[in-house]
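To begin, one chain is listed below as structure tokens, in the form predicted on its own.
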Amino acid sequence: MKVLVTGGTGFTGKALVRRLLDEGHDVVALDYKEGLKTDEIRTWGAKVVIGSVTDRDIVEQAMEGVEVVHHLAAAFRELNVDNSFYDEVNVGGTRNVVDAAWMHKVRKFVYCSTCGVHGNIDHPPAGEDAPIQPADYYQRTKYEAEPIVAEYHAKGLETVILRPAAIYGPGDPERFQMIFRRVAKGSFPMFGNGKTFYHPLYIDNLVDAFMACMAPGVGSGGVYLIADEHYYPISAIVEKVAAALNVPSKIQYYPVWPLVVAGHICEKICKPFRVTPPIFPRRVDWYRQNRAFKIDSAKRDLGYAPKVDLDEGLRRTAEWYLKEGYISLDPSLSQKNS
């Protein structure tokens, strides 16, 4: 099939483009700028269209002859922009893409939302019917786009909405890098008691879910949380990262509230100057907001079955970080553990 992937050079988008091409599909990747990643996916055989999902003409150009759309493009961790930018890209951009899909008679539209629309999970684990309580502009605007997708489903377009958990894996330069980098130094600063739940999602497992959604009728009109089989206390995640790196796991505990205050102050000071703050509320939330989900609906309706568990996923990710030079190990730590 001819498949459009918006955000095709992002971490998830690139992995999805690779899988689609490997399985023989004709892939168009829409992304907002040229770079090494666009060059790379061109060498794989994808067609790349450069432009924003906010530009209707560009979206129309990318949509020509497409049968399935995976809409992944989003404003994410954009700290040096006005808040309206999130609305323009995540809400307005989604309307542009789904409307063009409808006009071009696309067969299936898959929208990548986020588990973050549920905010802190008060009663873990949560299903898709858990309260909607986004904690920031990214999460809020990702949810505000969901009813737009549902509106087109009501018109007759087959749609599926996925809410992925915490995505990680080889090819990801930032999501889990903070954890790996700190563990690699010999100790990990834990703000709070370390008992907050975190639900990882290995990149190959997520791509499996996207691929499953392409079949006619599968998941049509549904909203699905996508995650690995198990969730863990964040202290256990740190310990498993240490095991993947083969270094001792040393966690140092500190109060969380001074970090929360510092995050808000840093963000407010830096924002007028469009400077990325060294710490900000969304990063601090990792220490204090529960993320734990049920994936029963995705298993039942999509046939979703996460194949890569956390230990194997972290092992693969550790190998990639070390190979690419994102982290380095202190030889003395390895010697102590050997």
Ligand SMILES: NC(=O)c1ccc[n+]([C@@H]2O[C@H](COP(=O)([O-])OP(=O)(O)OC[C@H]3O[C@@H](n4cnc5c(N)ncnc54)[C@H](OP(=O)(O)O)[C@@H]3O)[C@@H](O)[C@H]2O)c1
Given for the second form:
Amino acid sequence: MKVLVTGGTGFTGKALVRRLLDEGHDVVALDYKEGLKTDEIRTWGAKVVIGSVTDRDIVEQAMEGVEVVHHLAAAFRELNVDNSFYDEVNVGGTRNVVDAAWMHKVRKFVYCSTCGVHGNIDHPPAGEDAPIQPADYYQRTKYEAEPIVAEYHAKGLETVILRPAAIYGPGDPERFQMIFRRVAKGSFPMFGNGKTFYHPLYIDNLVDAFMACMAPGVGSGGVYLIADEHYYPISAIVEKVAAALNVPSKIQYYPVWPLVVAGHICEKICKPFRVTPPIFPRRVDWYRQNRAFKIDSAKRDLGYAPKVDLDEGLRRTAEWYLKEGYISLDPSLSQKNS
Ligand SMILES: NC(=O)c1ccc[n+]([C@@H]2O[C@H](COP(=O)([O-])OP(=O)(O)OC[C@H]3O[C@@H](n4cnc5c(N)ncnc54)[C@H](OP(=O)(O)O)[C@@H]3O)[C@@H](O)[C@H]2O)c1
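Can you swap the form predicted on its own for the form predicted together with the ligand?
Everything in the complex follows now, all chains and molecules, and the chain you saw is the first one.
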């Protein structure tokens, strides 16, 4: 099949492109910028179209002869941009891509939303019918694109909406890397009581879900939370990261509220200068917002079955961070546990 992956050089996109190529599909990746990652996926055999999902001509070019679209491109990690940037890419860009898919008679359109549309989970674990209460502008725009996709489903396009939990694994450029880095230093600063629930999603498990969505009829018109089998208190995640690195897990507890205030102040001060703040509200939310989900609908309709558990996923991730030099271990720490 010819498959288009928007955001195909991102953390998730790259893993999906790799799997699609391994399974014999023709892959077109649409991505914003040229770089090492675009070169890498070209060497794997993917065609790369450079440009924005907001540019109709570029999207048309990428859509030529495509049967299945996985729409992952999103403004996500950008700080210091106006909210209108998130509107343009996440809402306008999605309309652009889904409309082009409809015009080109694409067979299946899969939209990658986020579990973040549910914000803090008041009654964990949450299903897809839990209240929609996005906690920030990114999450809000990810949700605003969902009814647009549903609109095209109503016209006759086969669509599936996935709401992934917190994705991690080899290649993760951000969130888990910070946890690993702090744990590797020998002591993890925990703001709050560490009991907040966190639901990880190993990258290969998510790729399994995308692949399952490609079959005709599967999940059509549905919205699915995708996560690993289990969720954990964040203190347990830290302990498991320490185990994956074979270092002692030492957690130091601090009150969370000063950090919340500092996050808001830092963001406000840094924004006019377009400087990335050292702490900002979305990062602080990690300590505060419950994320725990039910994956029964995905199991039932998509045949989703997360194969890689947290211990194995963290072991593979630790191996990758160490190999790539993202973290280094103090030998005196690793000896203590051995
Ligand atoms: N990571 C998570 O925990 C998580 C959880 C739930 C849902 N999601 C969703 O999963 C998807 C993938 O996330 P990720 O973590 O893999 O993010 P990522 O690494 O930031 O990947 C996003 C990709 O989209 C590209 N992109 C951004 N704006 C674009 C535009 N206007 N036109 C074309 N390409 C554009 C980026 O290109 P550049 O790098 O060149 O800017 C990047 O390659 C996103 O839709 C995100 O909302 C992520």
